[in-house]
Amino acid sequence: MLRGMYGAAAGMIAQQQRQEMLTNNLANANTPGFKADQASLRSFPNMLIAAMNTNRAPKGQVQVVGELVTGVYLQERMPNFRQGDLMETGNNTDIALLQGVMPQTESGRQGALFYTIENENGEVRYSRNGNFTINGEGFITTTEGHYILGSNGETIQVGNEEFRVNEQGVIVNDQGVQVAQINVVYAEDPMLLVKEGSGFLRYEGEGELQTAIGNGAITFQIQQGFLERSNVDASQTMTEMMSAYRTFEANQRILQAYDQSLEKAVNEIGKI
């Protein structure tokens, strides 16, 4: 009977973690470039149940009763790198990245494109958030002040907000001078990217992601004056949250039933 308690408790923990993930998705429904997380639930390895002290099984063999499922757990959280919708803002410093044709990978999983950002430690990170700004020294940065990197790996100084960006990311300042090209990198396996704070992604593979500029197998467009919206589907997320809540509630009732049975076993049967 206690095995059932463990299974119900494991189900409650898994649904609680799933609910937290969905809440985070919903909280970032209006964050530009945010990629929703998806949960993968998996059952613990099944246990073989064998009958003990029985004469039915042939001599030297164990009589197997069957398998017992010991509960579920949230195996992993995987970002969904599907392209988000574009929203026109009219701001020169809002720059959306629109993916086009991506090469087919062996795993059948589609790759993804990202901007390159320099964090406060000078390390390269990746992001789809194109909500940029110009700092006091005239560099293009994120709203938190992290530098956007060009195709040459250097920071981009445009002077002021009166600059233009073409569809390939080439930047021309207000004097008509080409100053840089925004770097766009290609991740063949986006699952090797791990979410960090400030919407950054850290690459867990070897080296750094390679640029997509000049790669004939990849097409993309840079859209100035637009933002890529979060790919969170708010209505679907709300439905999944209700489902997670109901499943949590069902496991809770099972746990309460076990608790009541144990209470009777101790207080009533024990008196006999």
Second form
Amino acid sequence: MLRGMYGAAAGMIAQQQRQEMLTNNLANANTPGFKADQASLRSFPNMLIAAMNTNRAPKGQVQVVGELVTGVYLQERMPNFRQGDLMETGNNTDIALLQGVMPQTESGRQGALFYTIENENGEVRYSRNGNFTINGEGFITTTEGHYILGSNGETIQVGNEEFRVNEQGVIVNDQGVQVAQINVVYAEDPMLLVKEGSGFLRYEGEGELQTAIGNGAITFQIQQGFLERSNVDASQTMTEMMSAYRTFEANQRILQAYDQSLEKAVNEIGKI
Amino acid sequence: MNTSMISASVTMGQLQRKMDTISHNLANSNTTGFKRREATFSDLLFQQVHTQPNAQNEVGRLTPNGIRVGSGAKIAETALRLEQGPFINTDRELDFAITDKNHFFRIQTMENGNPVERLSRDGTFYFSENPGNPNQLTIVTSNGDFVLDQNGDRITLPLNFQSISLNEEGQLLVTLTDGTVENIGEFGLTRVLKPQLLDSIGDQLYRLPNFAALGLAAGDVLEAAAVNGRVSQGTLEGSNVDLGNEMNELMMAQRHYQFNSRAISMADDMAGLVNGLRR
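Provide the structure of the form predicted together with the partner chain, given the form predicted alone shown above.
Once more the chain from above appears, this time first in line as the rest of the complex follows.
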């Protein structure tokens, strides 16, 4: 059998998955706080090929031909936690999180900061989407009605939209009473955060993320009246899509070439 | 199946909604007392796909095992933005503008033959004959709905009036033809604490939801407010739609729409290549 055929087919599948990822990035180019995914492609483990039934190798040994790679697959989709641009909206309920100095990590990758949100099952989720709203009972929630948590782990009740948030996230309501401080947590390895949709990120590491408030090594700024835009770069994504498409096409051509070889094998070998 | 077609077309549908919101705002950029709406996006569910069951075979991975495949974006909300519109001086004695954010006139309209109370920021008022008493006039909106006073009653005035004015205390004073001045009450103003609960029903009116169904009391959402300098006579409040901003949003939405349609055509070309495998 022609081994390269599977390699070409695997290449097509991998490029298609990459295309799907890029489409999703592009679809979320206007989603506040969205972090673009990046694909990492990995080749299948190498195979060692040996020739059998040859008389070149001494008896009892096999003759090694060499290594062969049979294809590629999309290993992972890593979100890029780079800061998105801030856009001024003037709405009191739009609160952007701006990262400042981050501590050095062992891996050399930068950590990231997040808001904490309680989902409908009472579990803690993380998000960068600062497009909030006030629900009927006067709590700060996401646009889908999930509570934003304060630094003491409690939900935040401000009453109405006339509240102020300072740069450290301290919320003062329209009566001038300090209500709470928006919790900001630090993820040393943000790669352990898994996207769930609706801007939610689930932490897959040990325990929960620790608050960044009062941590001297971390600086951040909270900006009321601003939204953090998606960090998807549309032109880069289109370029990558074109390259994914062309790689897909190249793999398809290879597959066709194999098909032609097979056609010859079927129809012309042994033809009298 | 190439899911990029699905996620891109779902997103295009949602973008169409955003453009609908923008065009509604643009259409009302000259409507008195109009408040714009703003559509914002949120990402759709992610699907966990297990590619490699044995984590130890995945050398050098940074993220947890499996890949998360997203399915596009959706409109998260179309939030009502209540910032103050510009004041337009008309010098007409029945034009009133509310000068404080989140405050509304109380308007009585008919729904299924029953009088119901609605809210409005449009202060273009007219006189109309009081259906209950032909010797009186009432103040109505441009649709003929009654404007209510602070007690929730229709504002009435005698037929032989000469002029109407709003004093600094917020009282409506009517000067009659014989020179006497009569106080006919105050405009009923309502302050809305949670404007996102307001429902736009057209004709510049806003309806309030059923509070009991939401587990709320009316007092959590509404507050009666005194006129007390919050209404200015002879002026109208223009629409708070910023044309430049809306056009910018429209352009971005349209480009975003194009990007998504390009993604669909690429996915289609890829499907074509797959079909072309066997000639």
